[in-house]
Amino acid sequence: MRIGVIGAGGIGGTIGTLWAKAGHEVFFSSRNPEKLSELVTGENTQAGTVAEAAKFADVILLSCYYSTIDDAISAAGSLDRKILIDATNPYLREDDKIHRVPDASSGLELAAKLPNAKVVKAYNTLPTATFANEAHRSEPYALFYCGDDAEAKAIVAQLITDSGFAGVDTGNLTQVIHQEPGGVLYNHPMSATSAQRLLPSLR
């Protein structure tokens, strides 16, 4: 799979590296691509601009700050028909403090801004350290995803498996509220078995 990572910081750099180790072709990008050289570790990894990553990829991982989403999608150019994995969360930094934006859903907002992209919410419920240190456990952590396109979700489910986690489908994109900050699935590491027991209570 050809994957572009837009926002190759903690989450993007870590997840992209896991995909590259699984054999996928990964193109890392950010506003400062010259700082991404350490992520280029083999023939199946490269780094460059956001526009270059978007053109290269069939699947895009958007893992930038909430405040820079509009700049990122503008820099990317057309994302029509691309599978767009939204790993963002609605947090803002003000006065050196990070706070959650009330009544905001970055997943729903992104889908409204990019109606011709196939948005799947995933990779936003666990912290960077968990992705970096606890992939490929004998009992993998659940990684939740939701979206409205069945084919796109199937591809994302496989990518979740490839990165060392257990994909758990929470439904269509309206279910994203459970995965984003304040939701019962956000920042609560659990096994796939525990996650499946929890799902019926969310519907």
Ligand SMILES: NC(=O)c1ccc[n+]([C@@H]2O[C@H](COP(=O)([O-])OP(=O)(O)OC[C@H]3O[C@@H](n4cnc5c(N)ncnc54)[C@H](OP(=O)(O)O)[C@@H]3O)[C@@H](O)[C@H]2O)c1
Contents of the next structure:
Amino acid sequence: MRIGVIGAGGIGGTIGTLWAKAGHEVFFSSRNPEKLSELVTGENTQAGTVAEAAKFADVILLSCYYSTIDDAISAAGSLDRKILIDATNPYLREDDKIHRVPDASSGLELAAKLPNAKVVKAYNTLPTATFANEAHRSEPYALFYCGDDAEAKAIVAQLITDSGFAGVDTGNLTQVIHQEPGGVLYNHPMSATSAQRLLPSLR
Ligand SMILES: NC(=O)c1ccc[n+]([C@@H]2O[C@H](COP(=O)([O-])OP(=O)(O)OC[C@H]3O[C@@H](n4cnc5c(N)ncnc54)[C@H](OP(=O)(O)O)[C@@H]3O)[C@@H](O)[C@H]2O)c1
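Condition change, the form predicted alone to the form predicted in complex with this ligand:
Every component of the complex follows; first up is the chain already shown.
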């Protein structure tokens, strides 16, 4: 796949690198692309502006801070018909402290802002260190995803497998409440078998 990473920091850089190692073409982006040279490691990786990454890609990983989502999607240009994987979580930094935004869902808000994009919530439930150190375990960790477009979800499920995790479909985008901060699936590493046991209680 041709994948654009918007927000190539800890999480975006790590996931993009896993996809590049699996053979996908990954375009990392930044407001200062010259900072991304460490991520450009082979023929299938490149770096540029947010707009260039969005134009290049069929699938976009959005992995910037919640407070910068509007800026990032505005810099991207049209995201119509693109598959948009939302890895963001609704936290804000104030007075050097990070706090959860009550009653916010970055996934639902993003889908409302971009009705013509195919938003799939994924890659937000585990910390960067787990993605960096625990990919391709013999019993892979579950990685939850949800969305309203079946074809987009099938593509994201394959990308999850390729990055060394076990995709677990939690349903349509309204199920995002279980995956985002405060939800039972957020920040609880578990096997796909344990995850499948848990899911019926959420529906
Ligand atoms: N940290 C985790 O363990 C973790 C796990 C799951 C999900 N998440 C979520 O992933 C997101 C990123 O977290 P992180 O830890 O990876 O943060 P990070 O390392 O600080 O990376 C944030 C990235 O956002 C980009 N950015 C900032 N302002 C931007 C703008 N106006 N337009 C476009 N890009 C912008 C920055 O790129 P430039 O400055 O180069 O432009 C930076 O690379 C957050 O929403 C977080 O909740 C984090």
